[in-house]
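A single chain comes next, written as structure tokens; it is the form predicted alone.
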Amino acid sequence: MSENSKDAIRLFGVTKTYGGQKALNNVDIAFYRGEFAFVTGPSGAGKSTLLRLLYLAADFTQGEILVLNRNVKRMGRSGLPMLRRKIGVVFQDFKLISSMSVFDNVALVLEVAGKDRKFIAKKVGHLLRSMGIEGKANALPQSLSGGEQQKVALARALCGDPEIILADEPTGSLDEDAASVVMNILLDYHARGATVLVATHDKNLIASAQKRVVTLVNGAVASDTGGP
């Protein structure tokens, strides 16, 4: 595939089993860079499986991913990190690191990137900010609600302005206004540049953003309707 490929993230025919049922099946579908798209469906649909296989979280049983032009399965060892910090994720059980404030959390992708502390101070800041959590930056993640929590996992998603940015039902702990506070921050990403892909059951939400929306049921695509 060509480097100017216009894909972001394309699958062949992937196929996710576990224990013998199959969580994806047969997958082919194509998420073009700069676009921003929903998967929806019913629980247990894949909507989850599928995110995890883009961030690299988890293997495939068959078919052919590629991310940014680089096919996962054929990628070594070193490569993976390097395609990581091209992708933000929301995940849907936060995953902050309890030891550490809000704070850290955010800074830690800058970290391992090896910015330097006053960049990092105004990155993170900023984007507590945005959020309306920047009084929270010394708080350790168990002493937020769970409103909270997800807003500081969106902030650490986007804090190395990742090219991809996956979200697992980043507005699922959220009222209507926190809701529409983070919808905004990632179409505002999205305006930017980057492709966004939203895993929700929200209908309220896929039909404000008026988006791509991809509906996987019993693991397979049922639909795709609003695309370019």
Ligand SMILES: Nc1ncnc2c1ncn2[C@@H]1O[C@H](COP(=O)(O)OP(=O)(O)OP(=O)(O)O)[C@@H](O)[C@H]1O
The other form holds:
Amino acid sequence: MSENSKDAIRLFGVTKTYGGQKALNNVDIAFYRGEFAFVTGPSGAGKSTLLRLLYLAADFTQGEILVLNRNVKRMGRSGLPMLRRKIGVVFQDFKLISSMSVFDNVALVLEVAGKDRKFIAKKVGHLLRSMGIEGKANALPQSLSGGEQQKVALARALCGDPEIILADEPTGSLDEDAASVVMNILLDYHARGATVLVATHDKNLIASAQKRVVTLVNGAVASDTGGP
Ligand SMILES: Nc1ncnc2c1ncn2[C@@H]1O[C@H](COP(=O)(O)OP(=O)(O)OP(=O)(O)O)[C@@H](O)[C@H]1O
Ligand SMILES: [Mg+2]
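Provide the structure of the form predicted in complex with the ligand, given the form predicted alone shown above.
Below, the chain from earlier opens the complete complex, with every other chain and molecule after it.
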């Protein structure tokens, strides 16, 4: 297996089974550094499963996965958190911490990384403003609308300046205007050099961006179009 440094992510024959059922079936795919791509396909096709594997949040049954040239199966316990720090993730169900304010949810990554308070306040303030939710900084997540929570999840994913963003249905709870704000934030972030993967059903979102579209059906790549 050769390691190609142009790739941010590479999967070789990856299969993931739940019980007897294959959520991903022998997937070979690569995303290069700095690429923006959509992953689409019907409900149950394996989009979230793929993103979870790339975030190193689940084991897989067969195959190999390289993330930033590291074989994730061969990473020790200390290597995994280091690699994860380079990946920002927006989960389909947000996974915000309910006992912490919006500000603290977003700031947590920076606090863990040992950044000073001034830096954190500036960075988090900027991100919340860019999404129009600065007025919610002190609120608890459960007091926010679904769309606002989605924006908090995105701010949290971006705040550590990760090299890779994995966004699972990042506009799923948003109206059209808010979806386009979020999409523009992701495109801006991509323009600064990040690799961005967006799992979505949203055909309008995909059509508006003119980017690579990988379609999964029954856990396999059914089509892969529009890439550079
Ligand atoms: N934790 C789990 N336990 C058992 N089966 C699972 C689990 N997670 C996913 N699956 C199954 O794996 C398959 C792929 O699920 P996945 O969540 O990846 O689909 P998806 O493409 O993200 O769908 P959606 O568009 O609804 O979000 C589905 O058949 C699902 O039922
Ligand atoms: Mg999903």
